[in-house]
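Only one chain is shown below, in structure tokens, and it's the form predicted alone.
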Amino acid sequence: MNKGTYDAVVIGGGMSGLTAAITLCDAGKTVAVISKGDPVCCLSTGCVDILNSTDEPFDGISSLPFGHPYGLVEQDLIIEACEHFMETAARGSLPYAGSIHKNRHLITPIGMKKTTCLVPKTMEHANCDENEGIHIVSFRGLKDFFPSYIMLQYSNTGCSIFDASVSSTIGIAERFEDERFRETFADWLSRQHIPEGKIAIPAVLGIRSSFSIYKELSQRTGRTFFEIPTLPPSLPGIRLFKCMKQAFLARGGHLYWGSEIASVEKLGAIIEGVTLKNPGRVGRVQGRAFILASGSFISGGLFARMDSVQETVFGLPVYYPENRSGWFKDSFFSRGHQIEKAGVEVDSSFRPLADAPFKNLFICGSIMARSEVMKYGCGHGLAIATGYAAARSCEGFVR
């Protein structure tokens, strides 16, 4: 290995990949992350769903079917992983609220409730009863947010509309980064004679400074606010991704962004490096160990053919239901499509099972077989837990 060899190379820049990368950096390892571009977490609500089938996530985890990736992570390690995430987010000025032992139910932009666990502090007060007094503040021309739907579900609800002179979520959020705009908005809000109760606002309270803007607005008005995520892509998901990405860079991590892997260089059962598809000169990244966190079908980590499923980076063996006609239910929006079980099977150290060809490769996130993230509502929680656990195994290997 030459001087430019990293202790670990993480392939995938989503929640599981960045969690693994940050964990290894905190252990003093040199780490690179390779990613094709902004990950699926940018489309998310920014909340951490650990498991939404029960009010207490760990009760649900203990009853998951055999083979689910949560079964590879001890409860204490899941707790440690989530605490590490919350510390990382807080250091990045994006603090989270909630207990990993208790789910909460948040208002969505169409008035339904979403079950989740850890939420950005700007959503801390979004756990509302149907009869609780809520006043919705929206913005003229804003799409992907529907106050009338929310008002149908919550009878004791009012609504006011502010004209921000722009109508996109990112445009309004950028305006909130300006102090004079915040003063204007707070003055307008104080003149609305809003009854006592919480004030709900779409998630537009800034892009870079959301928590400080949230606190300032609460102090200026003396009111209790909470954000409601808009439909994807939602700013809380973008904030979360930017926070994790900056946390990795602040720890000295190296990013290869917008890069696809062209080939894998190996010596026997050891991966030595990967080459990148770059215009002109071909790039090469060497590592002592590799972590695959490339996600499932949406992220491109898995690719479905007519009668099989392919892992797209290393060509690893993939588990998938054999009957192609049974992969999907009749309704796309139904939970529990059989194809969600597809993925790479791993052992207790998060290495691919014995029939896979590489000894210095670890796996984490939704590319793991039988994850069924949509069915069990465990997206970011599973990413954080398995990313952290895979990093710990990888750390032991490179030590």
The other form holds:
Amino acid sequence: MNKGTYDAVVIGGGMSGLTAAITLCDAGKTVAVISKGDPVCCLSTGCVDILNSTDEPFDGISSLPFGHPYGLVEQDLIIEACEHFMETAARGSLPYAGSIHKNRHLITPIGMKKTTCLVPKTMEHANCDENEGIHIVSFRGLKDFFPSYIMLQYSNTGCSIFDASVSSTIGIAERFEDERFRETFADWLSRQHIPEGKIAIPAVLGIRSSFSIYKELSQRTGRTFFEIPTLPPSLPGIRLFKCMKQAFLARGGHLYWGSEIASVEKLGAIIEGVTLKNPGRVGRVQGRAFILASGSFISGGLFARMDSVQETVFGLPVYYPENRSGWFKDSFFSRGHQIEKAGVEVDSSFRPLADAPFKNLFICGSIMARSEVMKYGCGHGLAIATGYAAARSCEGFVR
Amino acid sequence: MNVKDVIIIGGGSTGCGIARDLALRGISHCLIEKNDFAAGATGACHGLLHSGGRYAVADTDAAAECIAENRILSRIGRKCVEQTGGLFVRLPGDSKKYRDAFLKGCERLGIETEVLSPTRALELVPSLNPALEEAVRVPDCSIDPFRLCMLNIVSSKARGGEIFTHHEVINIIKERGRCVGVKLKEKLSSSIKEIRGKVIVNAAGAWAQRIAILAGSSLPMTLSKGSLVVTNHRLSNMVINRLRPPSDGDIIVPNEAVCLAGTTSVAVDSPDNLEVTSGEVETVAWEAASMVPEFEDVRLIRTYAGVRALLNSESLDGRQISRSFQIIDHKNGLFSIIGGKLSTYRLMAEKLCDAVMRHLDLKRACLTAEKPLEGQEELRGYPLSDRLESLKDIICECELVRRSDVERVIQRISPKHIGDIQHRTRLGMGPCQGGFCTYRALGVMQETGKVSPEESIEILKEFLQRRFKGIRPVLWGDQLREEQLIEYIYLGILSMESY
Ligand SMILES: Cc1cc2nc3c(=O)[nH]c(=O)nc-3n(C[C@H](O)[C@H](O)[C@H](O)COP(=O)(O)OP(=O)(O)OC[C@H]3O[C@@H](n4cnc5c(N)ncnc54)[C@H](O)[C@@H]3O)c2cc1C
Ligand SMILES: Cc1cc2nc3c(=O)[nH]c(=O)nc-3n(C[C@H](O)[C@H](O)[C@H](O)COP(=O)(O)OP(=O)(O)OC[C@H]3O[C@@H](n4cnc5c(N)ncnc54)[C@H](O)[C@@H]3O)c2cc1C
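Could the form predicted together with its partner chain be given as well, to go with the form predicted alone?
Okay, now the whole complex, with that chain kicking things off.
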């Protein structure tokens, strides 16, 4: 074996890829992650959907249709994966709240309810009923957040606007990282007349230290806060991604960021290495096993041509609904478009199905066939469960 | 009581042109449009200001009208006409005979042509199919249909014309067998108004038959749907036509930052609820790709469909003024105008107004061909340099529209619909097709109190569904990727479906 050959090379630095990578690091393996860009996680609410189509997500998993990738992960392993995630996040100063046995409902920026399961602690108190007194604190000029939509649904709502002299969520979050700004903000807040019980704030409480900022603000003002996740770019999603990436690096993992796979070196049914398109320092990365976690269409793991769907790194066979005119339903507001079923089919060890050519390749995350992440509301949950399980399978292979 | 000389129904190019013509002749009038200006065929068309070349062989009347109007509009409407020039390209296998007839026809009609070698054509438009045999240059232009309508309305309003957009004519008031007024319904509030007039002009395009029926008249029409696709960038700076008898998918027109390609022609029963099929998209993209090969891979950002209305020929009985459009005096105070083109809208308006003047027994000459369109100076658009100045204020990233642009439109016209803002700022016209910015623009709109928060969500939902319909046929490649993102934002993050 060559020097500089990793035990495992993960392609795709999203929730599934990073989960797999961290799991393998924890098992003492040497791991590299190659990713062409930021994952979908950065656009997400940062909340972990396990299964939104039911109230009790863990129980609901067993009644998913045959062929859903959750079905490949043993029940115990799903629990283990979630515990592993909660632990990783807490160690990265981004503690999560919630249990995989019960879903919760968050207020969305238009005052509707979003079902989800595990939430960052800054959103722990977001379960509200329509009559509860809520006070919204927003920021002047904020692009994607309009308190009146929430006030319409929650009748006992008040609102105050703070001028942070920046108007993007990221800009405001950056300011919250500064202690003096936090002081000014807390002083201002104490001067507002706020009869309502809870304070809702768009998710801008910092980038790196959200939980400690949240705690400090609660202590300074003596109030109960919760964050409302906003549209992309979304701070809670970015925090989650940064936390996972940091966890991987802290465990000695190697990151090749901004690199796309240019070509694959193979010997028979074994992948030996990949060459990177933007080589930077290293042009080739070799591994004993490979994990493909390159995501679905949004991330480019899958690509739809006019009449077919392709897997973009290895050219693996892809399952997809045949007739393009049936890919999407007529209504924008109905979930469950057929095209969501597209993806790579795998066997119980997370390897591409039967006639697929490679023995040391494992698949996880939203690139898996029939995952229908939108329909079932299982984005990060499925990524975490399959990332964890695929890593276990891969670990057995490289042992 | 509100009494006008003329009530115009329809705010497409025809209706708006008539409003201006009447205004310049000093005739009191109002115009009623059930949506926004250019909501019908006008807004769904290619935006090609024809040189006449397309009709030079088979329909010389239409061709003569086109070249004459092309020159007039180039003069009076500098700011909404882009002098792109056009090419008719002959590909291997296209008939040489047709090309000869084409050149002869153009010469007879006075349409300037220049025959170009493949090398010269490729210099002008590098994206052309390099296998072309030759190209003929003609004075085709690109015209912005929405601006055109608005500029015509400027003249009307300045002279007391009353304009009701988002008002639908739901009935025609008749007394002793004559049409004496209309009943209109405000779309959002459903409140009803009545307006009286001496003459009612039916410029409702594909909906004209329905208006005629309300008036107790008949107007048998045949409807034909045409679909086109929009690319996410300009593949050509000139209009590209195929040098062969007119058929499906043989025109590509540059417009602002994009290109439009089309069209198809499919018989339909109703002008509402138009669907663009995947098959139509493939036909158009395939035909366009034979002229500009990049069409095979280019990102299509949406589809549109419009309906052409043709009068059934047996009902013409000699009253036609030109073969390309028809004016019908229903002899009960209602005049209908059917057919024609965007390119000849001014001529159509002139002829119709002449007929109305005769009916009213008034003699005032048409001035629309001489007087430049008013208000063009303000319609400079939003030049890139201006827009880059305050990037931090941008709410539409694709087209660089600022919050202040949106606020200005809101102040000026009190819009009730997102389309009112889109057409005036290009908000939402880029690759994401309003997926991101519409929510923001509506948020700003309800903040100003022009619509309530509930209304703005209703408008947004309606917009998203309409948008989806236009995009669904082109969902593959990058457009599919973007669509999944938008779906996740509205359903996954906002839970909009439960509203
Ligand atoms: C707007 C939005 C909001 C969402 N909100 C939520 C939410 O609130 N809760 C929830 O649970 N889920 C949510 N989801 C879904 C969830 O984010 C995803 O299902 C999940 O994160 C997918 O993770 P993944 O690891 O499978 O793939 P991805 O996150 O897509 O990661 C794939 C990675 O692979 C990289 N890659 C792709 N091709 C290559 C290549 N050739 N070479 C190298 N690298 C490559 C990409 O750059 C990317 O970083 C949301 C999704 C969207 C779009
Ligand atoms: C696909 C396609 C491409 C085309 N391309 C070109 C081109 O490139 N160049 C060119 O010169 N011509 C082109 N044409 C032709 C051109 O678009 C039309 O001839 C022209 O726009 C017709 O304008 P109009 O005002 O008569 O009709 P419309 O634009 O259809 O206007 C009728 C209006 O009446 C309104 N209305 C209907 N019922 C009511 C009611 N009850 N109350 C109030 N309002 C009502 C409608 O909302 C509509 O806005 C194209 C046509 C199509 C279909």
